[in-house]
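First comes one chain, alone, set out as structure tokens in the form predicted on its own.
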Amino acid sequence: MRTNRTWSRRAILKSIAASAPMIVPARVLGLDGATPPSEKIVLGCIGIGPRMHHLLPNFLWFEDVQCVAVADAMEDRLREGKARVDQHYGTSDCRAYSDFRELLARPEIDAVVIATGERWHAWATMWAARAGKDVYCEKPISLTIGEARRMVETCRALGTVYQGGMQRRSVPSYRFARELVRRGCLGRVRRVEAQVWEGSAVPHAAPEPVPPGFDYDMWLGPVAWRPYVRARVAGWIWFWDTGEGIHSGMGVHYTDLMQWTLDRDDTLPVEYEATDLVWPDPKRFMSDLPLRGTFRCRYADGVECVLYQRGTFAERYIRFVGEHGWVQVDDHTDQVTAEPASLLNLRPSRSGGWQNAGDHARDFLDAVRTRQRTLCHPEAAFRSQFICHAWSISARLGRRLVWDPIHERFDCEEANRMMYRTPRSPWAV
């Protein structure tokens, strides 16, 4: 008997409500008025690049937060971080480090923001949790599957509150997406497809020397040393050494999506496998990513998972598809469509798309104080990754993957082999 017709817009709304992040008021926390210094969450910023600019401002807009330090490589940046800050209080007392270890020094900051580059991304948390601070890293939380399991590792001994920044896990959007699915609207779900943009080549270019105001050597942390080349560290995501592409840049986000949607956070795909890829000309470009190809997973039940990277930015999705129907967010516009159109009814009015992370911020602030779970705790943000991480090997190997997660290996050693890479002295944890 088909049961997904039974649910009202009254039953969606009132459960999509209570999984929403709460923010808790105040005087919930037995405070009047302004929040007093001694009740603030004192805050440390580590990354000052493009996304810190969009995510920073989410974090400042919230009164019982006091950010007070700021940490980049980059000198430039470092100057328009702090400014940044002291404009946003009115004063000139935030501190900025050209080594995030000084700021983790400072034992008045309760928690970090880290939005670096993804090869600092778990062994800058690592290094926060081991100094006593809660964190909120930005995704790809890694740049390997080991370091990501090393990651949650520590964040469970030390007690670290941690949050993925996968933060379309706190958008009304994806979350009606997901209450569809798990009120059984669709039927069982068969399928789930999603679309990235198509990858850049970055040409050659000789080294230089390095400009002025830039630590390189602390910008390059724990991976590979290389002669400095502008476009190399302008262009990090589309390098191996540094990134994985927007396959895993931003395919985290749809992996993710997936597992907390199909209520998986705790289990992976076990098969993996990277076609149709298109690499950069060796003889004109230095980077090595794919370009386009199409990144495929299935569950042990037999649930598939599409990524296709092709196309651009504006074209990017994820589609739920059941036995009933399928539902889709258009993360560009952030218009959900679905078959039967009728599902719509049920959508709550509330919008905002995925640039607005203060639903997200506000569930790491919230954990920070009570020391639960947060919404994108480690595992469930190792996982999310994994799944990109395996699809970059199968792409390198060129190969299927098999995973098997009693032993926690893949069918072939070198794709073992693949899942750890030693970092560059003194940076390991």
The other form holds:
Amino acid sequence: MRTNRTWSRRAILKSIAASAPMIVPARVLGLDGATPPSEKIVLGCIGIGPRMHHLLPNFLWFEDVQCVAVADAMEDRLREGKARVDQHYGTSDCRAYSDFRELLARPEIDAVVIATGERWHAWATMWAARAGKDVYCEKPISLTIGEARRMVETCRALGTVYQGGMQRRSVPSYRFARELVRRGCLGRVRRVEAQVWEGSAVPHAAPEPVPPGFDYDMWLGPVAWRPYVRARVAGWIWFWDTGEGIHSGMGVHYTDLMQWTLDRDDTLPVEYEATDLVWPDPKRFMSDLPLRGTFRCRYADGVECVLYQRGTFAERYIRFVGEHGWVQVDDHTDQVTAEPASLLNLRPSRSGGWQNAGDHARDFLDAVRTRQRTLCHPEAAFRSQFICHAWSISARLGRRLVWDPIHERFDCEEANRMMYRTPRSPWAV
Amino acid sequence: MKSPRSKLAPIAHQLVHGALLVACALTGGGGERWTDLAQYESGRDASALRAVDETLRVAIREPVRRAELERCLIEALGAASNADARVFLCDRLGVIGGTAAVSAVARWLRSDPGSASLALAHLPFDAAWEPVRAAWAEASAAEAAQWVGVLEHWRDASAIPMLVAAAAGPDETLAIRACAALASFHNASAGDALWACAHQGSPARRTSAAAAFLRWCQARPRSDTPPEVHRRLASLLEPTWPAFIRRGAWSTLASMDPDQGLARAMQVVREGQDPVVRAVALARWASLDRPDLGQLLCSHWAELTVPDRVSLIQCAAASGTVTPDLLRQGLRDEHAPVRRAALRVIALRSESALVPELLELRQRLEADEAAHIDATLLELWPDPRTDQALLDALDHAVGAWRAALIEIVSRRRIESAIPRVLRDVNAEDVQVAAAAWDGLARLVPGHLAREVLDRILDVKDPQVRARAERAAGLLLSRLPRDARAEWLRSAWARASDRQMQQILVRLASHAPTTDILRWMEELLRSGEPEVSEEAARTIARWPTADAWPVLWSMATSPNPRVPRGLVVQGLLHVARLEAGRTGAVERCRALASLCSAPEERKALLSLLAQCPSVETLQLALSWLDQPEIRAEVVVAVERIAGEVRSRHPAEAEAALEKLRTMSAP
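Next up, the form predicted together with the partner chain. The previous block was the form predicted on its own.
Below is the whole assembly, all chains and molecules, this chain first.
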């Protein structure tokens, strides 16, 4: 039954604490041959929205993981997240926090999974690293180049194990495409082509009171404060203040695959350009990111990449074009096609699509134990994300950008300024 | 009561309007859309904002337009009446603003520090420093914390004393923020200040300062690190510091060593120090990019614990430094977890050079671990050397190992294995014979299928026959249709027993020609009872509509050998195959006259729902008064009505109305 009760953070924490469990299952104590608690990786989840609901099962599935806490600025999501974790374990142990810093203050938590939206990703990673936690962070991993660079420095200095959430590195179909490229089956790769879907526009909507149970200030976090508008919060990905649109939100999977497949995790393209941009009609829409566009970049050795933002969700793909043929992975169906088609006979008989982040999560969990480098380590994740950020800047400035990798500067002063946005206090660390 | 700002707004609006009209004239835009810029808030037309962005794209190439746009933005910011407008204007001034913008932005330093900081961080330091410095003295801790981000971005040494004072000051949030900012300055004084802060104040502040100190150390050129910094880092290894500080300190020290931390790592592993540091040391050791790394790790193998060995293999693989020597060492290890780790890496890296070792190890292990090796052999990338090694092993393998190898070579699609596998189709060992049939089903291409199919006739063991039948089905489908029929006829002539005849009849559905269907009819009438019943089953699951007349005649002229249920099932199956095609409604009507039992009608209703038309809608409705199937009728009617509504709205609505009437109390 719906009541008009206002949920304060304290109230929800109190109600959750009151329902603490009386019985601890034997499984939790490691009495039935399961991993004993002292050897489990204790996990916390920051940002328990739709993406985390896809991601979380990939962690809960592992017997050596115990998720003990969730955090979100929205109380309804917090309740759902806690319920989901509790349901998995058959307990009511999972603690819920509206302020993730309280979650980070728990010393027994080894690692956190972050899926908040990119306005928070880099900063929440830095908060977590500074609290001694290892981090699995969803993509896009940052909102600006500056904060991403700072995140990399922080993880390196503190020895934080970090996995960027570009899970296609762990998906068999993409691994196969990579093997074809790396073993020279396509000859020298000259071009990478990918497609994400057409963007959306958010109609104008006026400010309104912040609804009860929503810590709007926390939700905004490091980005500039604006009056609350529900449509802006729901459609945050389509606003420059809080997101970069789908060429980054999804495109980063493809820039990441490109970097990884071509073995370029330690380098970057030198030219970036966004063209054919179609912007929302400002009379009808308040969102300010392109609906369609073509995003290109070029490495110093001439290899080109083009990302199309067009078409539908089901039409996304990536294709590597070499001198002797090509290989394409259709993301929606996980189907691999190639020219010559005989290349497909080389494929090992494993399956699994992009939804399955299990192997990627496992890679992270192994690294938490061994301190090994993760598959999508901070530097690799940073560079894949950098490409999308550079495209965004090119789109906003309407010009081609040349990157100087030695001095880490663009050939355009305005673009250099757009690499950094001063974070809002006290959310920066 | 109106605020002073709102009283001034109309005046400011006019001022801005004037200034923006200049910009408008320059850019060729419409004047009206600019006037809303200063008072923009969510919900309003955003044309003025987008016009600024369009102008900005041009202005970055044209100094005159740039100056004019900057002036317009400054004027608008002066009159900006709400946060939405200020955020926008400050953000854009941050992109193109110069000295002229400083005072306009600085005006908001105290009342809207968040927006002001967006611009200030990018405005020329020489002009922007003084307003910030002056305001700092008066600022609250919250305001100062916001400006720290600006000072950090400037990275000018003038700001260090302010940050040092803040780091040691009473406000915890500001102090921690100041520590983090100091780490971005490469000056020695910043490092000294951080080190001092790491030894005073609350534990949180000390830890923050230590973390910032580590970041400061990492940013310094390695050759320029004084011994004092080494000593400080070494003291951070004390157990009083949190684990992540100890980890960070050890890694930073290792990165400063001339040998990249090799000697340091080996010492930690030998002396079994702090487990936190030990894990980092092992990871570092395994990730060093040295040509002798494999030999080095193997020579210390005996000194390592089992978890250490597993970690080393995993870490070396993750860093790309793993060598065949190290993996070989892992495979030879007496502990299963180590072997398992090596296997996983061999599969991921597709290390074909280790196939002989894998095959040798496979024969010595228990089934559970052997399965891991089989999976690894399947994962390896196609390679002629791997294929040959597997074929050589197959030549000598017996029993379960032979069966496993047949599965591996067939899953790896090694066609040159076909003659070897073919020899096993009648092997005495049932496991081997069954694996051979499964393998041939995977391997044999169409042009060799007939030769293999003939071998089914020699199979005697019932268990092997079942596998051979499955394989024959797959092989038949690789032949042209006529060839399938021809083989079936010739095989029938050679079939030695009743069971083999039944198998051939079942296989007939893989050769759905008119000729074979007629043959099934003949068998139905004149065959032995078992064969006749098998023929009826084959017709009932015939994959084409050709079976309809045969089944219909079986339904109308009942044969005591054929159960009625089977015939109705067959008719429903064929009708379902043809659901979207011409004649579907007629078939449904015919079936309606035939189906009398409730279960049959339920099945038919599900078919009707797949054939949406006015006729099928009426057919479904006609059974609405039958209580045993009413629920299914309702579902079918709703689905059909939903489908036909656009073309036949009246009929669909009438049907739904009838449902509503019937279900009304």
